[in-house]
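Just one chain is shown here, as structure tokens, and it is the form predicted on its own.
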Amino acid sequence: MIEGIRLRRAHIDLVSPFRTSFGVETTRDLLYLEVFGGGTAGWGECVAMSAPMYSSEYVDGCEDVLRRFLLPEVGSDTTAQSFNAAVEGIRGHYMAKAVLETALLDFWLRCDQVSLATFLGATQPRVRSGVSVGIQPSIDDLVRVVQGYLDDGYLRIKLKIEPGFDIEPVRAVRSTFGDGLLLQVDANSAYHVSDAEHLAKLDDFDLLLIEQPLPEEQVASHAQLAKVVRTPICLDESILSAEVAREAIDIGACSIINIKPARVGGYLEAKKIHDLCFDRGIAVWCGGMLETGIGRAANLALAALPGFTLPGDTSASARYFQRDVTTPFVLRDGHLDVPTGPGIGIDPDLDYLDSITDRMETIAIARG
């Protein structure tokens, strides 16, 4: 049974600054929750930015509809699925639920000794792993990094992009590495369909997708655009739900969706949206918010569904952080392995967790 759940607040550096066409990020203020009881406890990630720049969600406002609206919501015998269905009348806050969700489903999935892999139906061992650049000072640097992810062993390369600095950046990459790289962009929402025409302009190059290129509450437009552009449209920012999903697909706004759990609410809407698609064939990878070990687990659990037909964001650790707050993930062969251990599989550090941590606390949670 559940006893309690302590928040904690802490940050962590990144290894490099993550420039995209909303800002650019330095660290990561991290806000974990940690459910426990009876010697067991479960761990759930906060992946909202510092501030509302990816989404309407903040941290700091995370932490907020927590502990107003959320965290009331759990007692001692609350499940994932009964937590889900108790806050069904909140609208959105879906990083705060995903956090909250994702700790309960850790807890009772180690209680009973199951992986969230296999919880969730997992078909691969080990996910096959590309990287995120962000947007570099120069085409030169720009190139010089990407040869570095290369060299380490990412089997797909992301860039971001925004007016001013996509046409020929791509086209830099894509003469330099050749046909035979896999190769995506991700525009973050910042162009509008007046732009079809441009964005057109990276048919040349052969990519597997262009991500998110317009405004999230745009989806028709997005229809719209695919009229223009011959590469596939992908949608991130856009879906919220499994229905969000099937409206999208059904009007013709993507022909491929980016699935990050935190942005729908958690893995068990993930697993909704994966099902939706996997029955209507469209082509699914998972995202990534700049996780730390405990976000990136659970993400890799759900990347090895069997949907999840293109590399994803579930980068290495050392990506990110000269030292992550799990054992870190590494790299093998461009594949991640996912974690086998009950829930999400991996405990942290909980002195280098204490080291960077700000604030702790524990919740009183309902009882019955």
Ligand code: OSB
The other form holds:
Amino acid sequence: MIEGIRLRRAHIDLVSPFRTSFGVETTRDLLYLEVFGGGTAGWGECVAMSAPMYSSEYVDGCEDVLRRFLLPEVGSDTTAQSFNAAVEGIRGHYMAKAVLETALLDFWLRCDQVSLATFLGATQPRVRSGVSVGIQPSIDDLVRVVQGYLDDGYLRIKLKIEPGFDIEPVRAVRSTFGDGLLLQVDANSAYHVSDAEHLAKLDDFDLLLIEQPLPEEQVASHAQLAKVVRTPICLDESILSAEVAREAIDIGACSIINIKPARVGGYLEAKKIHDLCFDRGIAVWCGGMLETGIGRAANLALAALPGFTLPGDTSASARYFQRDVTTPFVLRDGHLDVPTGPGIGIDPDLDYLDSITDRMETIAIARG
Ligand code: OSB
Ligand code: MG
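Starting from the form predicted on its own above, please write out the structure of the form predicted in complex with 2-succinylbenzoate (OSB).
After this comes the whole thing, all chains and molecules, with the earlier chain placed first.
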């Protein structure tokens, strides 16, 4: 039975600034939920950033929505499934919903001694790791940074691009590292459909995909773009549910989907998107939001499902943090192991977590 929920706010520095077309991240502003009862604790990590630049959500906003609308829905026997049903009428706020869904899933799976990977239907013991490379001050810097990640063993490189840092950086990386490199780009919505001819210049570089070139709301424009650009289009920000995914696939807006559980309200919806894409022959891969070990563990469970045929952004702990909040995830032959323990399969180092915690509060649950 659930006895209460702890809400914890913390922060952790990134090993290097991460620049995208929407801004620069130097620190992760963290929110964790811990659903506890009977000596068991289930964990969730909120992926929202400090500011609403990737999407409209931001971490302080998530805390507000959790306190006002989501946490009051939790009673002593609330499951992830019953929670989702209870908050169906609350629009949006996917990342806020996802952190609570994950903590509930982790709590009950730990009670039942079942791993999240098994629960979701994972078929792989380890997953191939790619790495997302931020926009660099110069092309020389970029080539150096990519070299470092390849030396670490990453199996796929994703370059962040924006207008003014796109064709030439991609050309330089492709010509330096050769045709064998699995290479893709992510624009984080920085272009307009009128940039189609410009983006088609990327077709020369044999990229696996171009991720989210246009704004989130412009799903239909991606279908237009797909008629001009030969590089496969992958959607990230636009895909907010399995229903949106179905529509996007139906109109030809994407041939690949980046599944981020937190962007779609949690692991149960993420699994639905996986199943839909599996049926429709749409390749998927698991994205990331610079998660610490708590969020990463759960993403690895999902990434082990059979439809995840492309390497994800699920990188090792050392790519992000000097010291992670869990036992570090370490790259071995370019792969990360999928946790096998109950629930998300890993526990935070509470002494270390306490040392980076800014404040913590226990929230009483609704009765019944
Ligand atoms: O668009 O995929 C993205 C990080 C933060 C916000 C959005 C994105 C990203 C990444 C890095 O690309 C993913 C990761 O390594 O966790
Ligand atoms: Mg992306």
